[in-house]
Amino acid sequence: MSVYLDYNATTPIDPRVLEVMVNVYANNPGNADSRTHNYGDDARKIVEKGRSQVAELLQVNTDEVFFTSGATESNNIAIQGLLDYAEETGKKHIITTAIEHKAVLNTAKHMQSIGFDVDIVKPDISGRVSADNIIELVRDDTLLVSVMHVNNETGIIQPVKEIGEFLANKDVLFHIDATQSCGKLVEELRKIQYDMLSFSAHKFRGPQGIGALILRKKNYQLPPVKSVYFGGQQEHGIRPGTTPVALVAGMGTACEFASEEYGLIEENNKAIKKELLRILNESGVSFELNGDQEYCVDSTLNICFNGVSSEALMISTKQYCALSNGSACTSKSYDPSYVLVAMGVPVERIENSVRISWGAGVEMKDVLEPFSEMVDIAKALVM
């Protein structure tokens, strides 16, 4: 049997959140939105207390937390749901990154084909864009800047702390894909400055098909976003449709569990990588790392081994490790990693590199010998 190490494409569920589902399921039938019987009001109490986890994880107010079925749909909402304010007040100039998630870059060229400006920034070789780059392109009529937190490729933090400093007093929307870094750089999202938050709980050992969009209050207002499809009032209208109450019960207890173990995790996150670094470094093979590592998170490698096709070590490691070379939403394109090329790596070096993800939940007695073995395989297939 392999170990899991795609934990950026999604983790697996812990075993408590499952039970707290389960139950919800077994034992609460009702829907969070009937107001005639007990079973409405029990649903809806669940509902409030998984907000409430949320709220804490994130530390904000329990009126800013909105369910979604996960960051593609938050993301959308975030960008598309601005179109009725851009058209009132004539702001149609939208700045985002080459290294977006594609809910948010296809969302964005969406924006462009229907008469928004959009400037799409890219890093250099290091995976980080410059906050200086971002910033000097906000004009009067900017109306949204859209920078995700970490990559999902990279690993890499992006400028989103010194971005939300400058625009905090500015007239423009702030919105982070925080997917990578919820419930993981915990103390960090915290201290962030910004309007919108899109995350999707299966990035932290919770349920898939669940997420939340944050919009936090500004002079006591929530950001002038509107839902982008018809419905019901669910979600104050910003996302119509029955909420799944076992999913927010899911998302609610993993969000609880993130904010009493994430320094215990992230320990453990570092401890591995500093391990799998040593084992790259005195096994000989020819490698690099995509993206300084000096802003990368604890829990990913993005690594090319030199004169190894990325397809033919991972298929000839299977027995040993789950990993993958690129990003779950585009694994079926064989075009090169789109975040390597905005980064400027060379074709032949993006098609010799693999992304190696870990979390919670994952022990360094489970992780060496198997990673050893891929390492020496690659090794083996140097051409």
Ligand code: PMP
The other form holds:
Amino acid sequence: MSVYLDYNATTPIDPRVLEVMVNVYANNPGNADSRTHNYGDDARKIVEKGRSQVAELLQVNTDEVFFTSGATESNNIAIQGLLDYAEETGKKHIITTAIEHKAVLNTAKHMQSIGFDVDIVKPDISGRVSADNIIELVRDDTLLVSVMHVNNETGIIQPVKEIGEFLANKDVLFHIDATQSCGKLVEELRKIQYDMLSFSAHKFRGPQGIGALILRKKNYQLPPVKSVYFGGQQEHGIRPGTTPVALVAGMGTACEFASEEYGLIEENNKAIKKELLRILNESGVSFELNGDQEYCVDSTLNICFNGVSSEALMISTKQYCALSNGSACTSKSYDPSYVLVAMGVPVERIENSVRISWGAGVEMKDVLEPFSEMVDIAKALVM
Ligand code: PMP
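Let me have the form predicted together with the named molecule next, following on from the form predicted alone.
Next comes the full complex, and the chain you just saw is listed first.
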């Protein structure tokens, strides 16, 4: 078996999380919205415990946490859910970035197709968008600014703190896609000022198929989002549909472990990155890192091996390392990464770039040898 180093795509579930979920599946058959029996009450207690665990991780109030099926859905609700409010107020300008996940970018493009004015800000070669470039686009009719916290392909941290500070007293909603930072950059996320935040549990060892949309209240009022589909009153009507009790329990547990363990995880991630860089530097292979490493998280490397096709490298190293050359959501396409293109990385360099990402539960001893094998293969593949 190869070592799994594609944590930005998804992470293996924490066995402790799985145990909690299996227990709920086995012993709690109730619907959390049933009010006529104990099964419903018990399910509701589990869901509310999960909500408090999410709230504790992000240091928000429990009535600001809305369960969804994941970040894609949260992003859609955060953007499309503002349609009625935009019609009422005439605010129809949206600012986002060219390196957002497609769940934001394609939703913003849909808004454009129905009459919204959308500005899409590009990063520079550092992989970071400039807060000033975003701030100077804000106008009276700006409805929403949506910027990701950490980019999934490069691991580059975006200036959401600065943007949040600027927007805090403006009549403009600020949404952050924190899918790659939630449960990881725990302290940082707690300090950011935002109105809406999206994430998925499976990026930090929780189950796939669940996430949350955090809606921060201002003057006791939630941001003016509405559901994007019709249904029941679950999650205050913002996300109708039966609440998946075991998934909520799993996500809550993953949040609790993240709250307790993020310091140690971060240290381990940092130590692994240092060793991977040492191996790269000592190998003599010609490589460049995509994105300004000063702003890169400790759990991602986006490496260009000069003269080595990423497709050839990934196929030849399959037995050692599971890597990727971009987001799993777009990996069926062989087009060059739109994130690296937006950064201005030359196409031949993009074609030679692979992403390696790791995280909680990865042990140094399991990574170094397969990584060295991969680097040796890269050396042999140089054209
Ligand atoms: N946003 C970002 C930054 C992501 O990395 C991902 C997952 N690749 C998503 C949104 C979508 O998450 P999900 O597929 O869990 O809905």
